[in-house]
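Have a look below at one chain only, the form predicted on its own, in structure tokens format.
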Amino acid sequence: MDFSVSEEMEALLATIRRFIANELKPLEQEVEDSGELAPDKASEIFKKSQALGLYAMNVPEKFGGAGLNAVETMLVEEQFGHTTDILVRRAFGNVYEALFAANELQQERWLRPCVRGERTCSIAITEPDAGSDAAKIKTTALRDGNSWILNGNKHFISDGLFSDFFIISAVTNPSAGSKGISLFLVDKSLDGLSVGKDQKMMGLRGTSHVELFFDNVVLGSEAMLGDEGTGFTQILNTLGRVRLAQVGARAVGKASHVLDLVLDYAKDRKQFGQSLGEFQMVQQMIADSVIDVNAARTLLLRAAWEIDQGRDARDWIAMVKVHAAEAVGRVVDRAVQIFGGMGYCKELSIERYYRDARVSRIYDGASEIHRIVIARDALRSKGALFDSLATGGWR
């Protein structure tokens, strides 16, 4: 396996990294006291964003993105997690994999559109009795001539305020089980959608998670995303990539931008005559927490060279979503205790990190659903978790 990249990839990496320290950074604290992004300000880095063609870099070239494979995407991603979930958001963009799968009608009315940043997508797979299990979803879009009739509710929807289409999951043939669930392009204007309450969270300032209801939402059959009873395949493919990168990919880059601060501050702050570094159980959690970012960056790299070889990585992402959501909330536990008093107080950007992490270990499938299929998948190869590197490992 080799994780090397390009010079091209290499300059990529630092042009993101300028922008983000130039033009993200200092909105950061104005995000937190207010819980919003000034919609001038949101143009504004988008139109900076766009320009230096860092808006959708995970869009295929055929579909006018970066073409990025998996393993830069997540180098990429790395970089997103040294800031917050809107500013990334707003700055490039959010094109989920599954609109991919479009037709040409739909790329043109709804892909392209989010590609150039005209358009913004969320998904809306969650609703109140379902969500790890995706399959167990209540809303319908049963069939009326050529047309869908759309009934149900979704909520923790993120973006969903800002959002102006949707991706829904919705059952098609009630006795099909996982393969009678679709999926629909759903525009935000279409009578009988409304958006319900903004649930405020204890992190992720500034990223609205909304409820959205349907009450006989009329869709053309061109709304479907691909074929009728393949969307429970969908939501998998779509969701290991959204957990690859912005929760194990970001994850890395948080714990990697919080443990530059604590060794900043462990090498400058005196206590009894000395450096707090030189203090052995400073030293030992800041050795705890190298080895936490390392292992989960090697980790997330090995899950995204997978993909890259074309081999089902699901096994991997789901080791890598359990350990990076989880070492990203050791690190910065971790800052708190070496910042003392000021690492609890909302006067450093530390306390802020605390509470963005923890839902790391919740969204996008909780830990204790992915330890279950990593268990399954290990007792069903009999103990055999590694082949030999010759074979790719696990499989």
Ligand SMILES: Cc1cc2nc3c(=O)[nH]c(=O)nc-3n(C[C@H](O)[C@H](O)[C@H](O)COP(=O)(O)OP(=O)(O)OC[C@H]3O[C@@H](n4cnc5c(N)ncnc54)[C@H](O)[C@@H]3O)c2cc1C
Contents of the next structure:
Amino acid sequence: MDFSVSEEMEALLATIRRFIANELKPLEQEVEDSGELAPDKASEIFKKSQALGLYAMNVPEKFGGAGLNAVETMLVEEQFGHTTDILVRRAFGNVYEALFAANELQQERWLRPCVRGERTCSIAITEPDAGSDAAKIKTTALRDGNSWILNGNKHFISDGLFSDFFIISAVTNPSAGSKGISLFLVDKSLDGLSVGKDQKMMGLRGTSHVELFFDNVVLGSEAMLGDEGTGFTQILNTLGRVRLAQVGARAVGKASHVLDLVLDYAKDRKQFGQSLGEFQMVQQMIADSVIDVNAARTLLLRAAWEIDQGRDARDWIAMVKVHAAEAVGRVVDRAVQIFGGMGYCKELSIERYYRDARVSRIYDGASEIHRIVIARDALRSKGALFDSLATGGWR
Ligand SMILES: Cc1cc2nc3c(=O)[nH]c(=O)nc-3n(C[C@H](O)[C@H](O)[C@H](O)COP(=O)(O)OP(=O)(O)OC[C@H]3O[C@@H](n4cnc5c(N)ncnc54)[C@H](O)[C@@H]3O)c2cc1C
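The form predicted together with this ligand is what I need now, so please give it after the form predicted on its own.
And the full complex, kicking off with our chain again.
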């Protein structure tokens, strides 16, 4: 396994780091205080990022993106973890990989405008009665001639206020269980679609999370993404990559960024005539955080490497989702402790990282769900425990 990167990639990462430091960091507190990113600021960071070729980097070259491989994508996403969700969405885009299944007509109408930053998409799967059990959705899209009639509702849809279309899961065949679920591309402007309240969250200030209601929304046949009945599989596949990049890699990035702040503080802050970093109990917290960051990063890169080899990375992704989400939680918790009162105080960003990190263990599959996947695969076939690389090594 080789995680070394090209000189071009090093240069790209340096550009992203500079962009975040110079363009995004100065906006963080303003968004935190006001609860929103002003439209003119959003437009400014989008234009600057696009001019540098930093927008929609996760998209394959054939669709107009940067065409990064999985390891490179994770290194980029790790940098994104240094700043906030809303600033990443506006500056670097959020093109869901589910859209790569678009046919030519759909590419022109939905995917390519997203890559150019002219349109924005949210993914709408969760319903009030179907969260972890995403196959139990009640939203239906029933055939009516050449059309589909959409009825039901969703909630917690990230960026739903801003997005102008949605990837929506709906039951097209009520008697087929998870094989009766299909995905649709649904424009927000359609008659019968309404956006409910913005559901305020513990963290992630500036990003909206909304309810959606569908009342006899008429969808043309061109709205179905992929084949009928493949929606659930598509969700599992596309969310796998979302988990790895947007949860796993960003958790690693956030943890390493917060640890960086901790190290500076532990050296500068003095109590009892010595710096905090000289106290062994503080050193233990620092050592545990260094281990957490590096273990999570190593697991992340291994999972990405598996994807780049074209291998089934499901177990690896689940391991990253659990481990990175829990590691960042431990790191930000120790950070609050080491910063003391200033860690709890809104004058510094530590308490924000603490709040923002918490959701990583919940969304895109709670830790418990991923542990089920890992354990089931291990019990059935020993899963990723004895993979081909380890043969002759671990056995
Ligand atoms: C900030 C935020 C943004 C989100 N963005 C989106 C979005 O853009 N699009 C979208 O579709 N959804 C989104 N979601 C929804 C998110 O994916 C769900 O919250 C998540 O899947 C968990 O579902 P739930 O909240 O209904 O919890 P539930 O399914 O009710 O589970 C609650 C808890 O019960 C436990 N649990 C559940 N099932 C099991 C089990 N089988 N074994 C053991 N324990 C179990 C777990 O601890 C779990 O955390 C978002 C949520 C949040 C908080």
